[in-house]
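Below you'll find only one chain, the form predicted alone, shown as structure tokens.
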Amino acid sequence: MKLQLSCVVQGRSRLGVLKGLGRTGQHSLEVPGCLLHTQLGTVPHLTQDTLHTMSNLPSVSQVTLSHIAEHQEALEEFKDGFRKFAGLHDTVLYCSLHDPATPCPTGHTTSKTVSVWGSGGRIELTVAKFMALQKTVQPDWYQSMADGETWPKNTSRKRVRKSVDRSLAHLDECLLVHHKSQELESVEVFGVVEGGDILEERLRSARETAKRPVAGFCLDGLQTGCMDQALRTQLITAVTTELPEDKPRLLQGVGRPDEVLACVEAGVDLFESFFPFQVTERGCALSFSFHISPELAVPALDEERDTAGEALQNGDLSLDDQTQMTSFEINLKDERYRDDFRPVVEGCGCYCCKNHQRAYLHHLLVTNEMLAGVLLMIHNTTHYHAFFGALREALANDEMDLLKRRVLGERKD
């Protein structure tokens, strides 16, 4: 895995390509970019065949131990790894600890264990069990085990320091097992940077993690709802200064377009694409403008977009209320769409927008038809990944300010 940067804009925003991905190194991923969010290897609501009718999908799929750990025995008996078990197409597999779309309870970590939450409840992982799972899953890269329970507000400095110490100890143990394991010989490890909202601990975690032989870095404990954007940007900016330029930085738990833009400007390379799934689960459709050309911009025709999620612009959404609608989407369950025969987004080339109207999606949603989730996920996934394409284009053309005005709806009259 090697990150090749083509330019760094205004000293922070990085444009480039992550090359040499996968066991044979044939895959690449453009940055800034995002991973493909899956649950048990499948993008929610979509079959693999449906998914691969879509273009410009990321080459990396994210799976999580919170979904996989309870299937460890079956995978061990299967012996050929999770990719083949799940019937995945040719994709790079990244294994993280938690599902970013599902906040997990706190208070279940010790100096020796962390916990993940599957459909059957809590599963406690030691380093030995964690590494046994990695050998069974056979990912292309994985996040090291870490104590990330410092995101709740008012977490003490002592608890944050303990989190950093534990995460570094877990990383050292994981690397020791990793380098002795033939099954993980061509697999990469990402170290996890913790530190809560305390700058000194963030810097210590970043410096110490960077000393280890890791391929990249996961920035944890900065997810939507745990702190406001100004503090998140300050911490990320400080942390990325301590990290090597030639290794990627993956931010966990942040997906809203406004937050993505701010974090890219602070030096983040990669994101988890769970946001389209959350929007779909709300019965909503992404409808925000990101095209630089004015004639391609999504018109602000929906009053709902202008008011929904207004309180969220400052990052004050709590982790316990991730179901709240944001200002980047429209609620198609609303009665106003009952006789709205426009596509979800004018000019969108996805299957949903080319073949169906808002009124039809409204009908599917209010009658609880399963097709609603399928069509919404097709549109939301397409729209979200197209936003990242526009983000890279804006960086290449030095038009980030214009892109921000488009995304945030700050248009001149």
The other form holds:
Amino acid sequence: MKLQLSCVVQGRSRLGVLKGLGRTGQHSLEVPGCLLHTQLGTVPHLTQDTLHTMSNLPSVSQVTLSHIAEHQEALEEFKDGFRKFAGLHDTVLYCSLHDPATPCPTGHTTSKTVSVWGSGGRIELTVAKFMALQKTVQPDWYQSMADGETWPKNTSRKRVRKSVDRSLAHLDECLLVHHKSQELESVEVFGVVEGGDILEERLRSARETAKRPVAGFCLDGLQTGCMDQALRTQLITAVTTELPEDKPRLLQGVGRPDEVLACVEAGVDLFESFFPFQVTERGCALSFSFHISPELAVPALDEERDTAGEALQNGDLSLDDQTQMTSFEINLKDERYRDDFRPVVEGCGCYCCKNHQRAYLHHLLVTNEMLAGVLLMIHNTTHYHAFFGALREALANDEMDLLKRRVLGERKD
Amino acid sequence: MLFTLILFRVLLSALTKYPVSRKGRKTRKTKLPLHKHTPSGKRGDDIRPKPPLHVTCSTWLLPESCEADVNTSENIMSLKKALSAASPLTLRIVAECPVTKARACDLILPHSAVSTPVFMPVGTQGTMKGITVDQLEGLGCQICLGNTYHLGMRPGPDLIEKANGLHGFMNWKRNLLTDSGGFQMVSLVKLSEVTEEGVKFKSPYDGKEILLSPEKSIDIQNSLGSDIMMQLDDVISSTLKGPRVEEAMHRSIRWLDRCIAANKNPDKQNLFAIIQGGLNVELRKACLDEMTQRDVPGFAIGGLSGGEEKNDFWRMVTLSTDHLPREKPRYLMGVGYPVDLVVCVALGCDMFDCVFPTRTARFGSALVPWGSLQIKHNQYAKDFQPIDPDCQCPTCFRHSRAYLHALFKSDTAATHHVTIHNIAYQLTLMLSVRRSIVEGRFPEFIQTFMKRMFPSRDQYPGWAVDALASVNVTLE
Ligand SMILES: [Zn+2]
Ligand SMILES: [Zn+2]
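Switching from the form predicted alone: structure of the form predicted in complex with its partner chain?
Following is the full complex, with the preceding chain placed first.
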């Protein structure tokens, strides 16, 4: 894995390509970019046929141990790794610990273990078990085991310090096993930067992690809902100055377009794409504009967008609020779409928008039909990845301010 | 669109396009005696009677040559014939089984041709259970169902009409069949009441009293724009006996006439009659007698597959096909279990529908030539072969039983995978049936099919053995 930066805008926003991905190194991923969010290797609601109606999908799929751990026995017997097990052929596989779309309960982390929640309940992982899993999953790259339980409000300084210490210890242990395992020879490890909302702990975690032989960094404990964007920006800015420039930084648990923009400006390279999934699950469709040239902008959306809760603009969400609609989407269940025969987003080239109308999606949603999830997932995923494309283009053309104005609309924040 | 879909379609079209040489058919024609159940009629490619004159859509008048008859008693029948001559349906009999009553036809409908025998998947709410229309088309589906009751309630006929009918609303380019709404009303709505006027019921959405009359049902189906509409019939439980059965039969005939009169689009939408009469031979015959005098483009066999004894079921089916005109399609409503399909094709039915393959997919039940496979059961957790190693569907092409088993715990896409497989299974089964009829080896097909489906002969259902024996197939 090699990060090739083509430019760094205003000292922090980085534009480039992550090269040499996959076993044979033939894959690459543009940054700022995002991974393809999956549940057990499947983009929620989609089969390979519906998934591949989309072009320009990210070359990296994210799977999480919270979904995989309970199938360890089957995978062990299968022997050929998760990618083949899931019928995925041509994708780079990144394996993380938790599913960013479902926050996991706290209070089960010990000094030697972390827990993941699958469909059958909690599974406790020691480093040994964690590494045994990685050996059966055989990802191209994985996140080191880490204690990220600093996100609840009012987490004590002591607990934050403990999470940094434990995560470093887990990393060392993981690396030890990793280097002794032949089957993980060409697999990359990302170290996890913890530190809650305490600047010194963040810096300590970043500096120490950077000393280890890792390919890149996961920034954990900064997810939407546990702090406002101002603090998040401040912490990420401080952390990224401590991290080597030639290694990628993946921010966990942040996906809202406004937050993505701010975090890119703070120096983040990679995001997880769970946000379009969350939007789909609440029956909504992403509709925010990110086209810089005015003729491509979507003027009709402004009147619709203002229906989303104003309170959500302030960035001080609690985690529960992640199920609530944001100003970047429209609620197709709303009666106003009953006889709206326009596509979800005019000019969108996705399968949903090319073939179906809002009225049909409205009907599928009110009748609880499963096709609603399929079509919304296709549109939302397409829209979200196109937003990242626009983001890279804006960086290349030095038009970030224009893009921000477009995405954030009339908001003054 | 996609490799797997394309591959699957190529395979399917290879199945459909077996050569039927004109010569071969001619030989069979001379060799075989007319089936004893075959009503008189010319054999040939297009067996639908040719109109005396070309009737254009713009002039719904009697052809000139019939003008002399205008004031005679024949008037009504001539008018009906003239209208039906222009009905938007053509049935070409491609082959008839020399042993059983099975037949393979090309059914030409407004949106595309349909190869029969055909299984029609049910898309109740204007969608096929999480499958996109492209996927459904990729599976080779040529016709599917929509439910008038559900669609009439939500989103309502006006909205669907505005969206250019159900085809436009769901963006389905091939054929659609809609039911009358009566069946759902009687089975889903507790407080429904049947009078001569129609079916009265309280809307489950706003409690308003609604009357579904034959005219209303056709009105809604006209708005939906389906290629085949079903008449409103007086639905009763298939196990009911006594005078109510007779009343329902007679009423269904009267309602058929009202439906025919109410159809605003006879040039674009076909109206099928539904044969009633419960399990009573005389009533069935009477109904067949009356309804076949109406010149409708096709017939459905109704009032069955509602929990009656299978012995009664198949006798009513075979009685019906004995009396239905050879040149019109026969649709057996609500039948879709693989064994039932094969037996009822042998009894002479062309079209089938059932929610079973899509409904059962939701519970992880995958259809296979040896029955079904409960993918959620733990025995499949480490089973790395596809659902059916011989199946060519996109699911079996890519995924193992073990992966699907695991995915059922995480995501609804698991259901979609099994739904796709099950629809593919049903469609492929019917294509294999068709091919065997065309190639003159349907009786052999039945033997092989039954041997694969049941572990031993003594497990063959008695009714299927009897039904097949009645059409000269003795199971080995
Ligand atoms: Zn779209
Ligand atoms: Zn299959």
